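The chain below stands alone and is given as structure tokens, in the form predicted on its own.
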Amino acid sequence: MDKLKVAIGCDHAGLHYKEAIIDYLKFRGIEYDDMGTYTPESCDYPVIARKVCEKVIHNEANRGILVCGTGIGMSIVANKVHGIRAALCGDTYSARVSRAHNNANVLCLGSRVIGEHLALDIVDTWLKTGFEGGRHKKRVDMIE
């Protein structure tokens, strides 16, 4: 896996896993910025969203990573940001579908969804796919 550096964040329904994802990332040796939230008190998940697709459009990391209940509000608000495209993922193959085909730079996950095992395996193999390229490059390009 190239260097890495992965900007996640949650609501509060999602904040056992980003906790469960910090821990899969130390332990993988990949560099985070946490985001928040902190607490399990309810919070507004487009600030974190924003606060984590900020990151990703400067620069500041390569990939993001945001988790709430069903992971369709983060997705929602994330690709209302210029430049991200992520990918609201349920199982294995759309993770890795969404990074080979569609270069998805940021991965929304549901915590009242998906197994915390399944979360797990999702950002393992979303972290670890590459984009293909080729035919691909040019209808990722028709989305800019």
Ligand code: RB5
The other form holds:
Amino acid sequence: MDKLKVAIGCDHAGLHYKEAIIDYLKFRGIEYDDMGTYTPESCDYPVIARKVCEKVIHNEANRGILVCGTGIGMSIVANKVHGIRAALCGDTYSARVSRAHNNANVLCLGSRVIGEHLALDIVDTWLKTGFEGGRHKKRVDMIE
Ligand code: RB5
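Could I see the form predicted together with ligand RB5 next, after the form predicted on its own?
Below is the whole assembly, all chains and molecules, this chain first.
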């Protein structure tokens, strides 16, 4: 899969941010799969994280984005899925380097931690940055 395709998910705490990110993806013409949650009702972040990660693992999406209140729950779950390299980012530098050095395939965001505009900047940076490979490839391979 060469073309960018994003699987996106959130819990109740991340719903508004997910909607804002989806608006951004539409604006940029990026294909996406919305894996929920779809309502403000309380739900369990592990269920959503698993759905998004499975999309990535099965090559039905090449990147995943997960939003919860802190981003922590989502990142803990995502990093338990074999083949997922999830980066919890609260700044654009980390977002860029998580792609360039770690080849992160899932981005986690905390809606109660960072502002919406920063979250969108992080998403923009993260989606635009490629993996540098080279000396970083050996290290990423060691994770597997
Ligand atoms: C929900 O209240 C909150 O616990 C969840 O969104 C997340 O922050 C967990 O890591």
